[in-house]
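Presented below, as structure tokens, is a lone chain in the form predicted on its own.
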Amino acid sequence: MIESFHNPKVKLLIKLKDKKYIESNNLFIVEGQYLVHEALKNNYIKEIFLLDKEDNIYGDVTYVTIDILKKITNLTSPPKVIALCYILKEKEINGNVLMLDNIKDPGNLGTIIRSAVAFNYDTIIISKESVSLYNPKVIRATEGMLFNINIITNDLIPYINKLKKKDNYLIYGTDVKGGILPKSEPKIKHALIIGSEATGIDENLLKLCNKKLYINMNDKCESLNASISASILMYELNK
């Protein structure tokens, strides 16, 4: 059992609160039973740390004290289990794609990832300007679904050009003024771009879209947040 804050494993876990250490070590932390189970199912676990005297339902674990868990977590109530996970592997794109331009809110990003899994998207491409995929709030908001979809963090324009010209994808953007209602076109693969909560899709990206969509809603409601808009559009495009 680990009891000391000076233990090398504990020191590493504390450092992984910082984005630069996540990138340099290619490791990140998930907290809580559900996230740990999803990581286990998808073979992303390096090591599991379990509160001393808790029932072990995970296999090979390292026991730690409650004080160690408090030191590692940012949560008010520390979880009884955490896992050290390998960074997600980026894979080839096969199906429909969701592109996220400058999404800043971690709760929005996490919810969008959950919805993308629910509505059968193959890949999410997150712009470099967006909040980090490994932000703890993003990870928690995904409810473990980040382990069930291909996620790439990179510039969007090169991917749009490749999908559009080489792979014959239909590129959808959003435009509340000049858009059309979303409609499923199941025989054609598509990429859907969702823009920043504050400013929408960048003009340079919007110019590359084949079609621009809008969501019909009551005039009393000026706009929806990014995660709700993304969820509605993904549902409509994949009916």
Second form
Protein chains: 2
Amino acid sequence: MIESFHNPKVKLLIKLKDKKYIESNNLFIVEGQYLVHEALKNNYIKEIFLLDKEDNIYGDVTYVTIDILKKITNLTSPPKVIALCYILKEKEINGNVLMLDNIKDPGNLGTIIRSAVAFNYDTIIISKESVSLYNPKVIRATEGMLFNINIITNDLIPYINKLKKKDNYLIYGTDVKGGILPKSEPKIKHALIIGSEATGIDENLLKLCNKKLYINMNDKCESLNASISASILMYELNK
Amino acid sequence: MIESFHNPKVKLLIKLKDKKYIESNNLFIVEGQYLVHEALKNNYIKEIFLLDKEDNIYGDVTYVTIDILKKITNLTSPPKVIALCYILKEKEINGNVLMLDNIKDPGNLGTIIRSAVAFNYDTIIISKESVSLYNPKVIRATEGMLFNINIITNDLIPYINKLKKKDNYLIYGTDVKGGILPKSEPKIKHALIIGSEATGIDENLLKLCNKKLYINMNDKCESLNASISASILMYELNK
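Return one more block: the form predicted in complex with another copy of the chain, after the form predicted on its own shown previously.
Shown next: the complete complex, the earlier chain at its head.
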């Protein structure tokens, strides 16, 4: 049972609240039973930290005090279990791709990752300007689904060009003022680009798209939330 | 130009951060140009408070200092305009209805309201246990769409019974384990019930449903975010 804030493991866990330590250590934290379970299933766990012996459904764990958990979490009520995880491995692209340009809201990013798994996407490419995948709010909103999909953080344009030219992907963009309704689109290998919450899809990306999709909506409503439009389009293209 | 925190108007604005004062005064605050614009279009404005003379596109306004705006807002960077609004009038139901049972996350509620306007719903009925419509995070997430739809906060069961028996509505529930895929549903007058984020739709409500809808998804994903499933179902039923 670790009780001291000076324990090196605890010191590392506290440091990992800061993005730069996540990058330099290649480690991040997930909190709560559901996320720890998904990390475990997908072999991303380095170490599990648990409060109560009674809750040990995991096997090899390290016990810590409630004060240590409170110090590590950003939540008002601390989780009973947290895990130190290896950062996600970027893999080869091997199916449909979702590309996210400049998504700033952590709830939106996490929710989009969850929907992308639901609708059978293989890979998500997140632009470097977007909110970090390892932001605790992003991780929570994924409901553990971040471990079930290939996620790459990089510039989008080189990937678009490669997928389009070398791998014959159809590139879909979105356009709130017109475009094609997605319901009659054939099921083909594609990449779908979703633009930022504030300004939509960037002109330089839009130029590279083969088709622009549009969701029909009431005139009173200018646009949908980015996670909603991303999810509806993924749902339609994979129905 | 109001500069004093002791000004009665300012005192009221500060009090309205608290839900009980919203209810006792029948007034609430919206922040930022977009929300003020939507409130104005729909005649919900009692008074507009503005920082800079240059930004006056509204006509009759009251000028306040940046310190007063900072004191009123919960945002880190205060908006340049806020408005004191009359609380929303509950109207007669006159079209398709969305019912929300025990939605706790303010971002979800706001996003669902925005989508309900987009997909032509007439009325939203929010259960009393749900997060308050006047929570500032709910209001922000609606992007002003709360002024464009009839919103009722009340118990759901009496409304379900009335709509079903007296007005001949079809009542849709959701069921993650089976049910009907929504894509082939005819366009008929209906109420769609969405359950809570944590526990899904309540048994007592599910019993009253005529049909249970299901969104097809990858086995790795247990469920979608509540605002995503609500939006996809509204999109499908109004396509």
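Residue numbers count along the first chain shown, from 1. Shifts are known only where both forms have a C-alpha. Please read these numbers as outputs of a predicted model, since none were measured by experiment. So that the term is clear: the rigid core is the largest set of C-alpha atoms that superpose within 1.5 Å between two forms.
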Item to complete: Kindly list the runs, ordered along the sequence, of 3+ consecutive residues whose C-alpha shifts are all 2 Å or more between these two forms once the two forms are aligned on their core.
Response: 52-55, 183-188
